[in-house]
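Below you'll find only one chain, the form predicted alone, shown as C-alpha cells.
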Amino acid sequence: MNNSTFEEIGRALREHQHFAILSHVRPDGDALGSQLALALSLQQLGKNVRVWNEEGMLEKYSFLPRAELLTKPPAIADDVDVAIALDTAIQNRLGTAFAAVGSAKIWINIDHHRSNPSYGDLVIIDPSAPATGEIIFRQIKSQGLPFNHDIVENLYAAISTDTGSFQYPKTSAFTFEIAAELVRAGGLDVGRLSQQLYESYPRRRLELLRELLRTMRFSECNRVASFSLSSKTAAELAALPEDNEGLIDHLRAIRGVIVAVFFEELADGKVRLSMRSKDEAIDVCAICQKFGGGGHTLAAGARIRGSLAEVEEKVLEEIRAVLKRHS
C-alpha cells in the first residue's frame, strides 16, 4: 500500500469542508461501521459531514453510536466538496446515495474488493484488507485524524462482522493488533458489543431461515449447496432485506460443501446472488463477474433479472463448470 495515498487522502479530509459519505446498497455491518467511524472522526475537525445510505441505518446496526447521523440520501442533490465512496466495488451499488450528490470536486473512493475498478479521482483498493474498517483505521491512525470512543466502537464493529467475527482467511495477525488497540484506546466492552451485534436478532430473521432450510439443495457430490428465497415467502414473514445478511454461512458450514449459494428474488425482476467458497481455487468472484457482479475470492453477489427458476439454473450450471475443471 503507498503510504502516499493515505496522505493526499489526509490532506483533502482537512482542506476541505463539505463531505458526503456513502456506501452500498444492501449495506453490512463494516460499511455503516466505516461510515460512522469516518464521519464522527471529519465532525471533531470540525467538518460538515453528510452521511447517506440508500437504505440509512438498518435496525440490526441502530446501536452503533451516533447511529442516527447515516440517513436516507435527500431527493434533491446535494453539492458538497468531497464525496467519499466505502466498501463499494461497483459505483452504481451507491444507488441513490451516488445520486444524491450533485457535484463533488474530489471523489474519494476507499475499498477491500479486488473487483474494484478504482473509480473516483482518490483511490485506495487493498484487497488484502478483510475489511473496510480496516483501510479506515489505518487511515484515521496514519494521518494524525480525530479519534475517540465512538469512532472505536464503530471501526471494532465494523472489522469483527466482516472477519465473521474474526474467522475469516484474510483475518492476519494484524488484524487481531488493530483489533488489540481498538479494545484498549476505546476502553470497549467487547463482550457486550459482541452480543450486540450477533445475540440479539429478531424472531422473523430465525422464521426466514427456517423456509430457507425447507429449499435447501445439494449438487456436485454435496459439494454445492444452495437455497432460495422468494419475494412471496419474504412478504409473509414480514422479512427486511436485513435479515438476510450471514444466512448464507449455515450452509458454507456444512462438512463436505466446497460451495454455497443463496438466491434471493427481488421485486424489479432481478435475482439477488450471494456465493461463498471455501476454497480459494473456487473463485466465486470470477464467477459473480460473469453476471455482472463481484466482490471477493471466497464471498461475491450479483442481481441478475430473470425468473428464480432460470436465475437458478444458469448460475448453478456455471458453478459445475467451475467445479469440473478443478476436479
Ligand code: 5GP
Given for the second form:
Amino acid sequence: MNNSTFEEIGRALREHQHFAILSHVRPDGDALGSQLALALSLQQLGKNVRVWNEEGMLEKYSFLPRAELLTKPPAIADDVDVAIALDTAIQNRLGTAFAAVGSAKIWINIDHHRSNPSYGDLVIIDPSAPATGEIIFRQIKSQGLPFNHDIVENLYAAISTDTGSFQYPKTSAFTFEIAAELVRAGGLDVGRLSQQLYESYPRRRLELLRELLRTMRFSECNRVASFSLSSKTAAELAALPEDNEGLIDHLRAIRGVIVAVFFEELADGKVRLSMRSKDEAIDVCAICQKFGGGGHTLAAGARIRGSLAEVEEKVLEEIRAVLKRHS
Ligand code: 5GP
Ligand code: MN
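What's the form predicted in complex with the ligand like, now that we've got the form predicted alone?
To see the whole picture, the full complex is given below, headed by that same chain.
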C-alpha cells in the first residue's frame, strides 16, 4: 500500500476551489459524519463544496450538525476540481454519486477498508483505523485545517458508530485520545449525542428485529448464526434500508457464535449480505470477496445475485468450509 501523506492531501485541499465529497451506498454514521466534517472544514476555508450520497441524508442521522449540506447527487453531472471518496472500499460503491462527478482534476480516496484497491490520485488507506472519521481528524489536525464544534460532533458520531461505541477490536488508545480531544475541544455533550445516536430509533426498527428473530438459524454447532429479511416482510413493515443497520449485532452478541450473517433480499434480484466475525482467524472480508464484496476482517458485506434461499445456502456452505479449515 503506497499512501500519500496528509501534507500532500492538505496541499490539494488548499490549492483548489471546487470540491465534491462522496461516500458509499447504504451509508453509515462513519460515512456521513466524515463527509460533513471534512466539508465543514473546507467550507470554512472558503471552498465551494458539494456533499453527495446516493441516498442523501438518512432520517436517523439528520440531527448531525449541518446535515442539510448532504444531499442526493444531481441528475446532471457537475465538474469539480477535486472529488473525494470517503469510507468507500471500492469506487463502484459510490453509486450515483460517482456518476454525478463529470470531471475532476484530482481524485482523493480516504478510507480504512483493507480491501480498498487504492483507486484515485491521492490515497490514504489505513486499515488500522477503526473509522474513517479518525483519519479525517488526523488530516484536519495535522494540516491545521479549520476545526469547530460542528466538525467535532460529526467526527465523534463517525468514530462512535464505527467502533460500536468504542468496543470493536480496532479501538485503540489513540481512538480514546481522539475522542477525549473531541470532547475537550468542542465542549461535546456525549450523553445527548449518544442518545441521538442510540436511543432515538423508530419503533419499526424493533418490529423489524422481531421479524428477523423469527427467521434466526444456527449451524456449525451454534458457531454460525443468521437471519434474513424478505422484500415482502420489509414492505409490510414499511421498513427503510437504514432501519437494519446494527441489528446483526444481536447475533454476534450470542455466546459461542463466531460468524453472524444477515441476508437481505433487494429489489434488483440480488441479496445483500452482511457478515461479522468474532475471531481474527475467520476473515469474513475474504469470504465476502469470494462473492464480489469486501470490507474488514471482522465486518464485511457483498451483494449476490439469486434468491434468498439460494444465496443463504451458498454463503452458509462457504462459511462451513472456512470453519472446517480452522477447526
Ligand atoms: P455492513 O455489513 O455494515 O453493510 O458492512 C460491513 C463492512 O463491509 C462495511 O465496512 C462496508 O463498507 C463493507 N461492505 C458491505 N457491503 C459491501 C459490498 O457489497 N462490497 C464491498 N466491497 N464492501 C462492502
Ligand atoms: Mn467506516
